[in-house]
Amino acid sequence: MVKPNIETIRLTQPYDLKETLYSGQAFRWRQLQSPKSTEGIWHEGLINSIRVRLNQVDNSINIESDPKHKEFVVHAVETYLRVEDDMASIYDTMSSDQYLKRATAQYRGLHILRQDPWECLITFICSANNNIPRIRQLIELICNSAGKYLTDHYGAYRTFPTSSEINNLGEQGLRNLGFGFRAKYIAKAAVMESEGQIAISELRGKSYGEILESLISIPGVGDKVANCVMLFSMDCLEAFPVDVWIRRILRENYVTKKDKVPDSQLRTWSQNQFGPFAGYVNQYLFHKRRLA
């Protein structure tokens, strides 16, 4: 049997792999317990349709993958994990109050991910009125029903489906899988993408305003979902998704009644308050509150 390829990333920034992968940004990662107790926990997931297993030991992240991906797997993982983010500068902007200081101290090394924009869009359409276990279940259902069937060193697996592959399911097929009211929005997004009305993968690199306008033109994508997609897949670190958790945190700790900020303006208020790394602030606040 051919041995898997193993590479190592040496970290120069604080990084907490486990907190990052399971902080509500991505939903297909799962933990594997290594038979060697000294190796700790490995995490299996897909990056660019490649199955990888990741394991952190101190300031290194080990990557295990099929040997055929040896040439490019390190770059793919580094890009996805955003290991290049200057956390010292980011933490400097997050040291303005005690609430944020406690969050950064508790989850130091939590990073934003750089996911595939199409997968991220469909994932967060699925997040509407949903919880993380159910989102994970729905994503697995759509992958197993419509994704490509591939094999590697570990066996068979399914990729995240393209817009054309989702079109083959159709709205009724999605409803049959249990997507409920979300089915029509996912089906519409797939039609728009496959017909060229939107081009999700081409939005990265455009301005915040341009990307937001494009995303909210998709039925079922409001300001919150659009900001999630922008933050977790399109390098918009100023994006600030406002869900029920974030709204509560802002009202309880930051926005007073005398500020007279309506819910519809909380996102722009927060972006002005927290600056160019508002998205990182958002993720730390969300993660702290959700786990509390």
Given for the second form:
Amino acid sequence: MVKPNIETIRLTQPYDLKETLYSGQAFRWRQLQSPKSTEGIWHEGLINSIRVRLNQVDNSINIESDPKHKEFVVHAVETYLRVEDDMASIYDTMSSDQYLKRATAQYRGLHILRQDPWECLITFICSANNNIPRIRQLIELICNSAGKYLTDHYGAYRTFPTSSEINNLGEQGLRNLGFGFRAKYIAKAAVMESEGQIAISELRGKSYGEILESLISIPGVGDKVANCVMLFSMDCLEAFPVDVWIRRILRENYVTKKDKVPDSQLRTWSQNQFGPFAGYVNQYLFHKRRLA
DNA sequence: ATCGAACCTCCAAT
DNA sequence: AATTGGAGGTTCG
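Given the form predicted alone above, produce the structure of the same protein in the form predicted together with the DNA.
Everything in the complex follows now, all chains and molecules, and the chain you saw is the first one.
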């Protein structure tokens, strides 16, 4: 048994690791049992197919991983957690709004993640007409059925499957796992990706409109799912997913009936209202309402 | 163009 | 104990 490698990130801005990892953006993180009391809770998950364990103590995030990843794990974690986001500017855009001000005070340090685009896409196709425990379950099942086996000093684990690995499963395989009507969407997305019809990993960096158009062309992906993928994996901080909760919040606090904004325009209305960090606004609004 | 209903499956609430 | 309704949405008519 090799001694685990522990690295530390010193935070220069507010960060709340626990709220961030379990805020409904990512679905494979889990808390480890019996934390050694004082040193905080450890969370286990994968970043770039590397298994890492993270915990936050005050302004430090500790990273434990297999020593073979020592060279690049810190950078990978920093990128994934978006520790460099300029929270002062982001909070500034929310400061004139009393409702948002309370949300930022309450969940200060909550961040958007920078996930793998392919995994994020499949995850949010799964989210359609679904609930969080079952999304987690489906993602775990697809990894255990089609992901690669990797081994580190903790033991064996499974990566999130690539498009060709999902092709091996096929629509029927996905149905057998319980994906239901989402099976054909995911199977089709995997075929499109593996045949080069869409290149998910090359979308990051392109314009908002271009990425949205590409994503919408995938079956099972509408405006909401596309905006989730763009926000949580493609650096589009202006993306604004409108789901049932956000719609409720907007209708209760911002856009009343007499404003005559139809549901179909709620997303663009919000992007105009909240600006280039609308995605961050969305996350704080959603988080506040969900845990209310 | 716009608007409901249907969709797999699980599970909590009758 | 069997049934119904709904879940972070999309598609089809």
